[in-house]
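Okay, so here's just one chain, in structure tokens, the form predicted on its own.
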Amino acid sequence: MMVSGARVQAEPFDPSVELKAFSARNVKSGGIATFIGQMRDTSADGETINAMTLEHYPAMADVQLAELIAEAKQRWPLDDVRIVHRVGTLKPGDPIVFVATASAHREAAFHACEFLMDWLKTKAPIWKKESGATGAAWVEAKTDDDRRAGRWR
């Protein structure tokens, strides 16, 4: 579903196609910053991961993503924001998230992109369960993720 620059979907996406479309509609922007998150084949604890299942609560996610984008646009002079986030079952190497920000200058684009990812990593109503040889486990936000997100308060 697309909400104010954000889309949460079960279907795979191609980050290069997303970037090409984003760049094409932001030709007046001097800086575009992007982040692509992909599924790793090992957990933070070094365990092999075969799959990751991402779940979300659509009504809550739609509202919070729209509020997140609005907040980023209040903090920085952004021309455009794009977030694509997968849900469902993914395999190692699959893109999970694409974040792009456009602004007249690179500094705002970089900071906004980083802010958006820090928020997505710690506060988005999207839950991850990793599955591997030793079973399945829900992934908790890491202390370092919370510390990074705390910079924006």
The other form holds:
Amino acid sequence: MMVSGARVQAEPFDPSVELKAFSARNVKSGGIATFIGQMRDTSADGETINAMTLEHYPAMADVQLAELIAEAKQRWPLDDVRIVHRVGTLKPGDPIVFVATASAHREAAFHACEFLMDWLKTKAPIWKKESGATGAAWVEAKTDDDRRAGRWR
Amino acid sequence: MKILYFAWMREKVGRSEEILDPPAGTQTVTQLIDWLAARSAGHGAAFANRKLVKVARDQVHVDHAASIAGAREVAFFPPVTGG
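We have the form predicted on its own; now please give the form predicted together with its partner chain.
Full complex below, order starting with the chain above.
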């Protein structure tokens, strides 16, 4: 199992296992921040969602995530970064994304974790399709995600 | 040149990729879209609202004014929704 860097995978993952490995690898770091995105059971329109399918552009996702991590490491004094992102078919409650940042102190870890999520949402070539009782629909990008990513420019 | 489609663009075009040889004089993304959109009704539907069409040239985000000269792979997709 790769313990640093980014990984996009079709297999389910357990955030607690990822965090345990990340913490054990970074005992010199005083602060670790994490974010877990999980599948909601309700769409933006209030419809009940039974399943979500995530599609990605593999070659580009690998490049983009590696660049995001390099950018975060340039901006903050980070000891380590890990991103795990699911693709394939998910059920409500399944983890979609896990981001962990390790640093000597909390400020860099917090900020870098938020930066990585904001940029990932607007740059990583990944698309969600939700399936509910009324059919399946591609999730539309939120303008608020662009605004949040723009704060870091 | 390899052309890739993702998400609802893939569904509208009806395929995930195609190897094409755009006509001489196709220099920008916009010109490539003009040519692709006329290939079939599905292509036309996929490119109907160009504001929603994002582009990557050899795995790097570019805008519609970008050159495609020398590109090996051009991907078209809606705004991303991962994370």
